[in-house]
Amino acid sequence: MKLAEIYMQFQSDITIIEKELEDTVKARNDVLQEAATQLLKAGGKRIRPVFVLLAAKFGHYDINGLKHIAVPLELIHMASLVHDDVIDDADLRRGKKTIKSQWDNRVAMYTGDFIFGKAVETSTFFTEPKIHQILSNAMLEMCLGEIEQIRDQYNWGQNFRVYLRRIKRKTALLIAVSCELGALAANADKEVQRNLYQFGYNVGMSFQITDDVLDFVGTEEQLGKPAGGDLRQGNVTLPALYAMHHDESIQMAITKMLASNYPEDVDISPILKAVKASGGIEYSISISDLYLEKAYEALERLPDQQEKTYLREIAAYIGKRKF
């Protein structure tokens, strides 16, 4: 089945989600509120409510309850996007203006700041401390992982655990979370929560690493920004820390070239074609697919049922994905 049939399956819950993200977002102050709802105008694939949707399939199903945590989740990730273009300086996210662009670095960071109110919020609908615990404990990582990027922005020698460490905090925990306060919300069995995490958290390794393949590989249609942006934003990522590692040549040729005040205006092409020819690309697709193994691993403990078929769909999309 392709993701589109699956995201049909639950087109009546996703919109009636998409709904509650409209009226969450809305704000008295006219910046904020044409700010947010740009963001949120600018479209996604809104794989986290869907995931908190096919969780909560293995327990007790109500979206009444369950946009309540799936809508907290998407505004977390709106957020930490109007952040990180402030701190990598972006003017597009698929191919559209920024906040920060359109507007300022103030108004983006007190957008971030509005959206991440409104998603601690929203959650108050549930009583259950373990839900806001959850919740609390990701954005606290995922404001580590950011830190962890600005330390290490320019550091082309640190290693394949840093590396591998922020992106579990930026990315891949959001995603674990999703699948487990899905079935949390849901009253499944603990086991299927703590499996749902597994498959969530693999899945997000191996969504990132996609990611910064695609970053090397894509083009800037496919992208909507031009490709090798986190090597001129000082972000190592794995094709060149691979590459890196293997041939001193290049490691040398990016400190180099990027040692400019400007390196915005560096024609990275030579590096782009380097990191490619190392190998470094199929190293990072190899250890895309070992986190993929591992996510349907966790998913063969889940009982049988649709849901896990259309789970075991959407990993396998995110992980072979173009764009």
Contents of the next structure:
Number of protein chains: 2
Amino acid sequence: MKLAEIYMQFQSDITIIEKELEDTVKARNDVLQEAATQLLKAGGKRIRPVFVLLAAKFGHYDINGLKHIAVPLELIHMASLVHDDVIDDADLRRGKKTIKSQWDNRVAMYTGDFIFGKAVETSTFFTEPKIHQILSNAMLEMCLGEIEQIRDQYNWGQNFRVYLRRIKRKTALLIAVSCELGALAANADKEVQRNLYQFGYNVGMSFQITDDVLDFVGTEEQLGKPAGGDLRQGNVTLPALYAMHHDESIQMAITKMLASNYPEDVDISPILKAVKASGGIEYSISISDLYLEKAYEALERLPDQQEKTYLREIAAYIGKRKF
Amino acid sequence: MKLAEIYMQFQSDITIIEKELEDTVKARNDVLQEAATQLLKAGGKRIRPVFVLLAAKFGHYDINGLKHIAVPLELIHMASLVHDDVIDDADLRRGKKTIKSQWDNRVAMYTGDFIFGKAVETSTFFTEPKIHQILSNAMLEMCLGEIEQIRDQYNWGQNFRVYLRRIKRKTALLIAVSCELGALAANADKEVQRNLYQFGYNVGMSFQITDDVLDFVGTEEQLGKPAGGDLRQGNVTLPALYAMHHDESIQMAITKMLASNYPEDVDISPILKAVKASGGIEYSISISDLYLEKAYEALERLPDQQEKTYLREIAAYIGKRKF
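Could you switch over to the form predicted in complex with a further copy of the same chain, since the one displayed so far is the form predicted on its own?
Expanding to the full complex; the earlier chain stays at the top.
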């Protein structure tokens, strides 16, 4: 079954969520309204809402409640993208101009704050403290991940553990929590909730590692931005980390680049080539695959339902995607 | 009764809140921990927590519940200060170096995000959706206020209504909500909640107008930063607004300054002098006093209790303060 077919199965509920997202970011302020609407139109695969819906199928599925979980999760993701753009000096995301490049950093910061606030407001639908605790904890961990990324920028001495913890906080946790909360909101078994969390966590890790690989091997057309952007911004990801630990000359080249006064102006194509030659890409793919295997194992422990196949399809798509 | 004596009356509960604030911002991340702790030590009068406590005295006062309202309100206030510093290019706040000037803008943004997240996390203690709705709405309105401030920056054509709406969102609402939530968490009468909200709103308006006046008339020593900072940053506040509407030459001088390529380098002392000469200061003080009167009227509608006197004292202090 293809990914598009899975989305088709949930089309009407995804439409409800999309409408809810639109209504949610409606603001009485022109600047904000325009910024948020652009962000919404830039789209994305709405992976987190889809995971919420699929996870809820293991309990009592009711879209009227679920949308109040799916929407805040997508909003938290969107807000983090907006704040990420403030940081990353990224002028292009998904090939479209970012809020920051069109307005400015300060508007982007408050647009992100506003979207965070809307996420909190939407989730007030639920009275269970556990749901709010899980959501706010995910927000907090994402902040920690971002601050760690700043701290570790231009630091070639970091180890693999630091990298893995950072991507857990930045990416994997919100996907884990999407699966968990879908099940929790649908009153699924505790055991099911746990396994879905595990599934989401491992898919999220695989997803981010794949993302980091694509930043090395993708073309500008595929990525919507030039390759090597992470390295150029001083973000040391798994392929570079592997290369540096296995080849001293790469370590010296990267260190030299990172130590430059204008690292963003350095021609990094020799470094990209060297990282590829080091085997860092293959290594990273193998680690991504390991996480994907763990995700499949978590799925095995779930009750036998059609949705297990869907979740496996999406996981494979996310972990194996080529762009 | 002096302000210090009122604080003395609540000393043990303020200490509990202070301890809770400290515990709350404890993070496993060095950068964040240091940033948050500095922010906490920079202090402040903890006006919002004090209003929570005083308001709760009109219902069933229990510090164990109240601290979960007082702490998030103070955290939201702190987070907004951190993000405000990112915007304002303010190197000094209360005479101490801001997080931004010591670290950088990006760390400041995520520290603010983290503190917002902690505010949400702390408030999960309560199950009533109304409390969460009021809190998230206050956060959203503050974002709108900040975005409006950016939009209105260097815009000398704005009118009084735009100014008043902006300070309502930026400042008055959170103080209103502190009073309201203190009463709500203590299960006070609906009518009492409403009057306390009205009291807080009017005190907050008076507070911000006084703040804007002090930025014109205060000395660098009193303010902890040079006078005229608002104008230098393009923030048109009530005294300047009045002066521009009543004296065309001031309007031209300010417009010329705002239109300069480097408005922050312009010597604004002649403009400060002209605003003072226009009567803009006296006018602003009279508006601040009007709000203060309305705050007193709201107090009159409350049941006769000792705390009415305390609230009146604090309101007078806030609205009439000279630094």
